[in-house]
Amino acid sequence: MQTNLINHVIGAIPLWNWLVEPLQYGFLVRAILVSAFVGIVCAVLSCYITLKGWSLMGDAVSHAVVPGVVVAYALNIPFAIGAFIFGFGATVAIGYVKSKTRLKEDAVIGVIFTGFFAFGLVLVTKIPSNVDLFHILFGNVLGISQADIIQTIIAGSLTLIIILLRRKDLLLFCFDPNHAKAIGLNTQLMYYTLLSVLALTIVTALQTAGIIMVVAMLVTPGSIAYLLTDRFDYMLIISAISSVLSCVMGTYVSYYFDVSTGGAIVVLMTILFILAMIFGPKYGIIAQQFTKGSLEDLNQIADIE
């Protein structure tokens, strides 16, 4: 009698019903899962991605994964082993042309993805396979299979474990890479380790983000986190909590509203985004606004004494 009670009393809160209703669903709990492991894996690459600067380079990989993708649902190989060689081999090019021309890392960046992305849509539209276009491009994590779900978790895994076994040396090249250097670590054996955890973590996201918002989920979450501490262990946990957040509330408000999946989340992580832009405790706009007054004060009071 008292279990009815109560289940009567908090099936009338609209937002138990809210969070509950969706959970009916078999596909939505695996869809709300999957992003929340998803949201992990960028999480944490995308602190490392803050601190080295490297957002032009995730938009570059996550573009030349497309030719990829097709080629392995062509082949009929799982589309990781595809969007992980094309996407690697992307950023190989780069360094090649980077250090054979007189062209500056930016230009070359843009050249190697627009042309891999174009050779993807062009391998789209000649090479026969069921390959929905769409799907690539803005994700599909409500459709996603069991072996699709497999592929994530593997490639999600594997970038969380290389990220751990080598998380000192991968910051120390982030934030001072000459001081790495100069302690003796192998800075070229850190540079493409990182690219392939890069390209791992977009394989990662791309049933959940799709190729054009992936970029935003390696670089919002450890945004925002720079933006709330100077700790690289506290920035870890932010970037975690917004990006998780961002990823499980964006899957809800895409069933409730009927919207694109990576786009819900990433207008959500973009909204965390402006919040610690304006209300952070010490880089927000409001707290440097008011840092700078209080420096203006005490010039004033100085002047006069």
Second form
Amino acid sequence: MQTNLINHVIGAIPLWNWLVEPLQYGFLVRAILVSAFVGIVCAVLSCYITLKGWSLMGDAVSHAVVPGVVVAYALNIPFAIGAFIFGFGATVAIGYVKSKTRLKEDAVIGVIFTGFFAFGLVLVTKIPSNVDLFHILFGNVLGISQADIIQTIIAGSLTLIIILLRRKDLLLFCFDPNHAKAIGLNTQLMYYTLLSVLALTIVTALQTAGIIMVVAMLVTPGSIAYLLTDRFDYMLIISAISSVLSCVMGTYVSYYFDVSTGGAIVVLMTILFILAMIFGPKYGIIAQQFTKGSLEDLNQIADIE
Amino acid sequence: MNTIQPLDITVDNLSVTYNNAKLALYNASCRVQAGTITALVGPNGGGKSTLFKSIMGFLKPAVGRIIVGGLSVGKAQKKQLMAYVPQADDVDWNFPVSVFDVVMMGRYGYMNFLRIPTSKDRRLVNESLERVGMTEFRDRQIGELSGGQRKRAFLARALAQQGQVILLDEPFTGVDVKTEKRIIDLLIQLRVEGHTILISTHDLASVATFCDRTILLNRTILASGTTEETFTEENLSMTFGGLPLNSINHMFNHQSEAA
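Please move on to the form predicted together with the partner chain, as the form predicted alone is already shown.
Complete assembly follows, chain above in first position.
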């Protein structure tokens, strides 16, 4: 009687219904859990990538994994292995070409990743495999298979463990690689550690967001957080919350309105970004307008001090 | 304060080339004597930063070698012998780290794999903050500091690292007179404790007041010795302009064409 009443009251709230009703479908529960997990992994790495200024590198690696996915399916090995090898290989190629030529880094990145991507396109049209190019490009979390879920979880867990263990070194590497070198730490190893977790994260997010949208998952949550706080630990939390929220709600939206899941997730993230940009308490556009004058006064006082 | 065994730095026939095949530094040889405050003086673009970055191992010289206290730079760094205070321009002041976080980074080389600070690390960080007078700002994000406070925060990091050799790249740029005096007093104390200090600067006025020795640099070492001997009008005009410089430039252009 009592529970019946509670159910009745809760049932009257439309949002609750909206959230609970789809949970009776197994595939949707799975999709929501997977995308929430992917959201956390991307959010954590996103803080480092944003601070290091490696957004373009993220874009490059995500495109470079395509031939790896095709080859993996053709050879009947897990897609994650092929994707990781090619994604990481592209970063090594970028580093090598940059050190051997006079080209600037952005040009090298542009040449290498489009080259890898194009090679993948050629392979996918020539090698007989059941790779659906559309799914690689745009993600398909609603139709994700058991095997793909397992690979996603392994790659994501590995990423989280590596970052958890090396988080201080990675932060130092992003902030002040010269100091890291000055105190005798192996900066080359830090560089490749960060590149490996970048490639691993892209492998993790591949099935959910797709290649085109992965870069948004790698850049936007960290950027949202960076606009809202000056402390790295808060940055991680804000990044994770905004990412998971977008991933879960995006999956719902995708189910209800029958739109692309990756697209819905990234649209939600972008909306959060715009809100943070406008309403951020310290660095938001509105706050900046209000405090501009008074901050200048404060700075003058601080200088006189 | 316990004193330490001072170390010297020997730069032997160093040449550094950048990617665009330009020689930044040519045939540079000099010695930073143990337990001195030595100034590295020269015009902007004259190779001061290049020499600094080579001594710290951030740049790989094309020719020549650098020895710190009898060790290669890499080995000296692994033993935490060398601390470096960067130029203000080389730091991302918007980075979400606090003053305390930055100073703690000076201790990473002593910590375990997970970089978990011990009570000794915390104590040294607090002492270093105290010594530069930054204790009350320890929880500030680094971008919220004034120019002088920023310098003191990074100086505290060098103190926390306890390096015998301390290199300061342009420590007086963007710093008010009061802070400059304060930094100089601290450097003199550090010398008494046995540190070897090398500072790069174009602030000629302050060099004579506290630097024991001076190295004059414009793409190669032009003069070095005690500040009294070295700081002559002739040497300075040679470093910052005038005939000998032009002839050197000529030599450089010749060299880079050959390369």
